[in-house]
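For reference, the chain that follows is the form predicted alone, supplied as structure tokens.
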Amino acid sequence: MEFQDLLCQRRSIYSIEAELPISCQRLTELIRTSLCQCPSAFNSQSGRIMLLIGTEHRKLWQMILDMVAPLTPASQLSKTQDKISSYAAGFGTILFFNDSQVTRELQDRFPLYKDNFSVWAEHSQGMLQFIVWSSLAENGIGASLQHYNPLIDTQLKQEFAIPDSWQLSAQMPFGKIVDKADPKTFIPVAERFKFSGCEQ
């Protein structure tokens, strides 16, 4: 697929279910090499990544579901419940990290760019994700990116164990494409890009 092509199908599906047209063994080499090739300001690989599959997967909604429903009004709770139970019918969930243990000691190394390594981490992040995402889209596999992060994060590291030191940035949870995403609107391109010193 043209890269250009796979932009355009990359979206937030929302409607998906517990199975994939890939097999797992596939799956996890496509977010190894996403993990491996983004990009990471002075390659620190800040990034860390945990999959979870089936009954760790619905695990996990199920406890975004008790620590969200006491949160939420009464006259929104229905569609919370909804919302959660649509990412738990997925095949897994993809939860992306940033670990500040390699933040810190690069702080300490360079203190010229102290204030900008927590920055460049969060775009590392953005990276990760958007790789991850778009490899998932070429496979067919519909997904949605989610943060219910800090409200879970004390008791996911609990629940899975997870080191101190990585950060919770993202969870995206995955399945096989039930309904396809609706048409994509966009603010006018010339609203939002300008360019300076060639010809169009």
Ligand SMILES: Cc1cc2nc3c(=O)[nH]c(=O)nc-3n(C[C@H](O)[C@H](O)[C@H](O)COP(=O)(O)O)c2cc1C
Second form
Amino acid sequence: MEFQDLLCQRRSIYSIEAELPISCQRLTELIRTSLCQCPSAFNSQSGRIMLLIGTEHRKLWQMILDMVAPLTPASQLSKTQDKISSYAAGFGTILFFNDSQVTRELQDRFPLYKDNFSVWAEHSQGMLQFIVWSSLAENGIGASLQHYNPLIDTQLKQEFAIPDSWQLSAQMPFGKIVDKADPKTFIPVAERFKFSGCEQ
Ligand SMILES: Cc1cc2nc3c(=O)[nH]c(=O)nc-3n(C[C@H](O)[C@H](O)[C@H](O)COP(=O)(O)O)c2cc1C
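Pass me the form predicted together with the named molecule as well; I've looked at the form predicted alone already.
Zooming out: every chain and molecule, the one shown earlier first.
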């Protein structure tokens, strides 16, 4: 697939089920390559991933439901339950983290850039999420990006033995695509893009 076509194919897919068009081994290869090839400031490689599939994936979403439900107004509860069930219906979830230890070490080594390192770690994290999301899309796998952090951080670390320095950034439930995404709307690109100096 052409890269520009892949950009259009990657969408937030919410209607997913617990199957995959590729093997688990291929899935883990995609994630390993994404982790290795993702750009990062000073090649610091601060992004971390935990992949949960099957029962572990369902345990995650049950844990999230148990934490979110008591905080949800009664009028919203059934909508929230449906949303969380739709993520649980997928094949797995990719958990994205930044390793704060990496940022701390860089801050000590390069005091001149001290204030930049956490920002750059977030930039790299966004790239990592995009690379993984696009790699899934290229292989016909639907995914969306969710943020139940920081609410779930402490319990997640306990339940899934996550190292202390890993800071949760996002949760990406994925699976076989049941329904495609609705067409996307765009604000006029002319409002977002200026250019000068090149031939037309
Ligand atoms: C930083 C960031 C945070 C997002 N957070 C959420 C989220 O919490 N829940 C969600 O359903 N989608 C989330 N999204 C997905 C966006 O809503 C989605 O990318 C956008 O509406 C464009 O749709 P598309 O992904 O189909 O192109 C997030 C996307 C980004 C880049």
